[in-house]
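Listed next as structure tokens is one chain, alone, in the form predicted on its own.
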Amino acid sequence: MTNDLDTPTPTVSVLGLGPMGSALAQALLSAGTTTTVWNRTESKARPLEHAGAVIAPDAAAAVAASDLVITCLRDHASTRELLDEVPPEALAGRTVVVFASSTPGEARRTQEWAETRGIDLLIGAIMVPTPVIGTPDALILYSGRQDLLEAARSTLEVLAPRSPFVGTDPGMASVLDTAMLEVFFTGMTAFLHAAAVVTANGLSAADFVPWANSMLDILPDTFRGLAADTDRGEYPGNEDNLAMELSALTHMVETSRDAGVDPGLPTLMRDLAREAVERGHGADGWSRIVEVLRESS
């Protein structure tokens, strides 16, 4: 199909219509993209049919209907299992974009699996919740085959205007996904732990938000400093040192216990600092903890 300017009209199939898959399909439809959808439970496709999508009778028909195939399943194993059901001739000449939660190693196995079957496959990691898909704030990371990303970029940027290629290692999108989520979930958990402590001492969680935000304000510069130390392998304690911080962390553990709050989170941090000090690094800065983490594993 062509438009008035004789430029190809993109055709996309979305396989897997959970909340995220449905959001991807809806964003494509809203942009006027010819969209075919498929899901094992067909009822999940009906709302998208009303929005203009074509429902394929099976996965093979969905793949055959479009040049660009997007899978959005639970994990890479289920993605490989599904695509193994599709005849090789249906996959030939098409680009398959895999969106699924994955470890880096699993993503690399999927790339190897695709290469043995002659499948042109690109791996993506969606970094935003469903309501953000298709908005200017949407972010999806891609790794593996940059040529496939660039060929499909105009269509994929409908889903996420921010669609950076992060490396030829097919596992790199998953590396960054898990690392970024670690920062995110650790931050949320730290806030909730601190909120439990302050509410046990008479403040509301809302009262604490401005104080918590004041810590966030200094984190960007702190991250840059920690990164520089980590990359250099040098951990100067010019502005702080682990011996001093061990004392503060011990107070966090005791304050948690006094408030009747699980002290596990501050205990973990205290024990990391204690181990570094016991190894003779009490005069080093907090960045030394990266070596404790590496050696402990």
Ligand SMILES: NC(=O)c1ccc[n+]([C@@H]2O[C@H](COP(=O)([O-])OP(=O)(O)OC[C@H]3O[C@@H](n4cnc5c(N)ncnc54)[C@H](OP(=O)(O)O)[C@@H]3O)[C@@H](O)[C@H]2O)c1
The other form holds:
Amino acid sequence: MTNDLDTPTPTVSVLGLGPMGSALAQALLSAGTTTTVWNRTESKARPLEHAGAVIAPDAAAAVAASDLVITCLRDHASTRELLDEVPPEALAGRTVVVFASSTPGEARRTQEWAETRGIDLLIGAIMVPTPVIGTPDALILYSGRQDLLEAARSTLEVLAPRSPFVGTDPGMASVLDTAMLEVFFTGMTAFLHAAAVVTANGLSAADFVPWANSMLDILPDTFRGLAADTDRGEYPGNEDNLAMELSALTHMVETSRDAGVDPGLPTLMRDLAREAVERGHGADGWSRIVEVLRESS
Ligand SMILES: NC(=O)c1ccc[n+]([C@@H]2O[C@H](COP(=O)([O-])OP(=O)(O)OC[C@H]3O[C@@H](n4cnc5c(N)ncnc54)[C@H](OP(=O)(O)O)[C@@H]3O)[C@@H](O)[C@H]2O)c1
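Having seen the form predicted on its own, could you now give me the structure of the form predicted in complex with the ligand?
Complete assembly follows, chain above in first position.
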């Protein structure tokens, strides 16, 4: 493997060996990368030692061992805390890639923290579960220092062949991470709510899957339409309108109650539609809801 970092075959250290850190280290080892690992609880490093990793005695030694340092701790605060204990000379000349769940504000704080210490640091957001790491489907978003991503790209693509740079704002990877997860969690929760309603009415959840998926087929075009309206700031109701949708959502709340299922989720959507209608937007399309959300914040 060749790489644009200083050495033709860069060495990599992985600090933090929860399920994700272990998957990252395993993918590097499988690609033949010289990999050093460290974890606060050392027992989690043992399986990787059997796979060929070197276990460092402490975080400073792990950082000093490699050109590229990957941290995969619970959050940014614990990552900064850990790296604060590493002597600056161990960090000098290293590229540090931080993978941790974060708010955009926390990611920006970590970037500022690194700049004040002269640390070359790149922020990444892992968008796939552990079994997908190292496969063609793996996706990791990067933001902040594009120069660091490009210099380490061939090594980082071992983890995720899809490794786009999403912006110089260090918080952008987290902005997209949280926004994409919102779509995912909302979809999963909507499915479970609907499954509770259909199972209360005698259908199995499995039998409902094809019906649910037929709605998913509509979503890509729907998202494009909603995005166009949102970016234009115009919310035409030519094909659908909020007055009609309010009626459908009211039925959804009643059906949920009748099934003995918590109506919170459809009630939230009904109340958004009701608010828009009460503000005089009953003839607008569903995209008008973005304004209600902005104004209610
Ligand atoms: N698992 C996934 O599918 C997935 C997917 C996408 C993104 N992520 C992100 O990846 C990151 C790691 O997740 P994970 O699944 O590996 O599980 P995790 O349980 O969040 O991993 C925690 C890791 O952080 C370490 N840690 C926590 N606080 C520490 C501290 N103060 N000092 C030193 N080490 C500390 C733990 O060490 P100990 O072992 O000693 O406790 C452990 O190695 C998270 O930010 C998560 O959101 C995970």
